[in-house]
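What follows is a single chain, given as C-alpha cells, in the form predicted alone.
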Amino acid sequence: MVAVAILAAGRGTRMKSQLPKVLHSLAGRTLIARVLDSSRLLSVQRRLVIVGYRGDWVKQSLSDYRDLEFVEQTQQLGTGHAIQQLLPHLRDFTGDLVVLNGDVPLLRPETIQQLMATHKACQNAATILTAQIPNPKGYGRVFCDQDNFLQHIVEDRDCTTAQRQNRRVNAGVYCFNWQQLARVLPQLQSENDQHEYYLTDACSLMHPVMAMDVEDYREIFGINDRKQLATAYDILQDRVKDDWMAQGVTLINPDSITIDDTVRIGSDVIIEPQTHLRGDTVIQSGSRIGPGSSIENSQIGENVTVLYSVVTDSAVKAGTRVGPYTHLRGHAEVGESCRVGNFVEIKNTKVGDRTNVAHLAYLGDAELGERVNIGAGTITANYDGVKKHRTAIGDRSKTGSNSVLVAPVTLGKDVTVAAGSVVTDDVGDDALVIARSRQVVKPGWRLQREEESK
C-alpha cells in the first residue's frame, strides 16, 4: 500500500500575500494542485494534505479532488513535526509513505515513480530524492557511500570548506517505510537554531537509507517568493516548449510564446510570436496560430488560421480563418471553412459551415446556418435590458451592411436583409426584407448659415 502526504501548512511570508503559498498560481494551476498531479503514476490508497495557515482556503481549492484527507498542523514546527501529525491518522496503515512539499511544483510524475521503484527494489527504510546542482549554496549537503546509501546530511552553515564542494543536496522529497518511520518520529528533538523538528533527523535513525539523484536538478526547485515563482514559470515553459518542438510543433521565436502544460497540440502546427495558449486548449494538426493571439479553454480544428485574435471558451472547426482582431468568447462555435474577420465579436453563437462574417459585426446568442453572409456592421441586438434573447438565421441568408436584428427574431433560409435595416419581426424563407425609412430628398434646401440669418 502507498500513502502520499503533502506538506502545505505554511503561510509563505516571503510571498507577501494573504494567500497561502501553496495556493499561488503557476501557469494556471495552484502549486499544490501541481504537486498532487506529480503522484498520478503511483497506485495510491491514501492521500493526505497537511494544512495550517488558512487551511479552509486550501481545502476549498481542492474540493474537486476525491478522497483527500486533511490533517491539521496548528503550529508550524518543522517538517518532522508536520509528519508527526500523521501518527493518529495512519495508526493502522502498513506500507510506504511518500512525502512531497506543496511548494515544489515541478517534479515530473516519472521521477516520483522512479523514487518509489528504487525504494521497493532496494527494500530501503527510507529513500531520499537528491539533486546535483551547480550552485548548492544554502542547501544541506547529502553524503553517501559509493552505493548511494546515506552516511549523513550536513546543513550548509555547518559544512567545512571541503564539504561545501559536494553538490548533492536534499530535495525534501522522501519515500519511507511507514512502520519504521512511525517508530522513530516520537524520538525527534528540536535542538537546533529554529527549535524545529526536522524530518532529515528521522533518516539518521533509520537503516538502510538511500539517496536517488533526479536527472534534471530543476525539478526540485522550490518556491519561497515571487521571483522564484517567475523562475519556476520559466523552467516550466522551457520544458513544455522543448517537448512540443520535439513532437513536430514549430514555435517561431519561442521566447515570446507561452503555453500551459495543459494544452494539447497536433503535429505540423505553427505557433507565431506573441501567442499565448492557456488552460484546456486543443490545437489540431496543420493549424497556424498567431502572431499576437490568445487562446484559452478552446478547441481549434485542423488547418485553422487564427491571426491577432482572442478565442476563449469556444471552438473553431477545420479550415476556418479567424482574424485579424476577432474575439470569440462565451461558447462560440464556428463551423468548417468559415471566414471570421476584422473586428468581429461572436458570443454564445453557433456559426454554420462555409459562413462568412468578414468584418465589423457583433453576433451574440445566435445560430447561423450554412453559407450565410453577414455584412459589415451587422449586429444582433440580443439584450432588452433584462434578458438575453436569441437570433436564428437560416442557410444561405445574407444581411446588408449596418443591419440590426432585434432578438428574439428568426430569419428563414435564402433571406436577404437590405442594408441599414432594423429587423424586429420574423421573416420566412425566400424573402427580401427592407426595414428602414424611405429616403426623402428636398431639392433647394440647405442649412442656413449664421451670417445669412443676420
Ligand code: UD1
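With the form predicted alone done, generate the form predicted together with this ligand in the same format.
Coming up is the bare chain, nothing alongside it.
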C-alpha cells in the first residue's frame, strides 16, 4: 500500500501575500495542484493534504480532485509536526508513505517513481531525494556516510560555516516506511533556530535511510518567495520548450516564446517569436503560429497560419489563414481553408469552409455558410442593449462594404448585400438587398445658395 501526503499548511511568509503560498500560480496551475499531479504515475491508495493557513481556500481550490483527504494542522509548528498530524488518520495503515513539499512544483513523476523503486529494492526505512546544486542557500544540507546512508540533515540556518559548504541538499521529497516513521514521530524535538519540529530530524532517527540524487537538479527547486516563483517559471519553460523541440517543433527565438505545459503541439509546427500558447490549446502539425500571437484554450488544425493575432476559447480548422491582427474569441469556430484577417473580430460565431472575412469586420453570435464573402466593414449588430441576437448567412452569400446586419436576421444562400446597407429583415435565397436611401444629387446647389443669400 502507498499513501501520499502533501505538506501545504504553511503560510509562506516570504511570499508577502494574503494567499497561502501553495495557491500561487505557476504557468496557469497552482503549486499544490502541480505537486499533486507529480504523484500521478504512482498507484496510490490514499492521498492526504495537510492544510492549515487558509485551509478552506486550499481545499476549495482542489475541489476537482477526487478522493483527497484533508488533515488539519491548526498551528504550524514545522514539517515534522505537520506529519505528526497524520498519526490518527493512518493508525491502521501499513505500507509506504510518500511525502511531498507543497512548494516543490517541478518534480517529474518519473523521479518519484525512481525514488520509490530504490526504496523498495534496498528495503530502506526511508529514502530521501537529494540534489547537488550550485547555490544551496536556504535548503537543508544532507550528510551521508561513504555508503550513501544518511547521517543527518541540517537546515541552512542551523548549519555551521563548514556545513554550509556542502552542496548536497534535501529536496523535501521522501519515501518512508510508515510504521517505522510513526514510531519515531513522537520523539521529535524543537531544539533548533526556528523552534520547530522538523521532519528531517525523523530521518536521523530511522535506519537505514538512503539518499538518492535526482538527475536534473532543477526539478527540486523550492519556492519560498516571488523571485523563486519567477525562476521556477523559467525552469518550466526551458523544459517544455526543450521537449517540444525534441519532438519536431521549430521554435524561432525560444526565449521570446512562452508555452504552458498543458499545450499539445504536432510535428513540423513552426512557432515564431513573441508567441504565447496557453491553457488547453492544441496546434496540429504543419501550422505556423506567430510572430506576435497569443493562443489560449483553442484548437488549431493542420497547416493553419496565425499571424499577429489573438485566439481565445476558439477553433480554427485546417488550411485557414488567420491575421494579421485578428481576434477570435468566445467560441469562434472557423472552418477549413478560410481567410480571416486585418482587423477582424469574431465571437461566438461559426464560419463555414472556404469563407473569407478579410478585413475590418465584427461577427458576433452568427453562423456563416461555406464560401461566404464578408466585405470590409461588415458588422453584425448583435446587441440591442438588453439581449444578444443571432445572424445567419447562407452559403455563397456576399456582403458589400460597410453593411450592418441587425440581428436577429437571416440571409439565405447566394444573397448579395449592397454596400452600405442596414439589413433589418430576413432575405431569401438569390436576392439582392439594398437597404439604404437612394443617392440624391442637386446640381448647382452651391451657386443657388449664394444667389439666395444676396
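For the two forms, the rigid core is made up of the largest set of C-alpha atoms that agree within 1.5 Å on superposition. Numbering follows the first chain given and starts at 1. As the structure is a prediction and not an experimental result, all values here were calculated from the model.
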Exceeds or equals 2 Å, Cα of E72 between these two forms, core fit: no
Is_shifted K347 between these two forms (CA, 2 Å cut-off, rigid core): no
Rigid core superposition, K137 Cα moves 2 angstroms or more between these two forms: yes
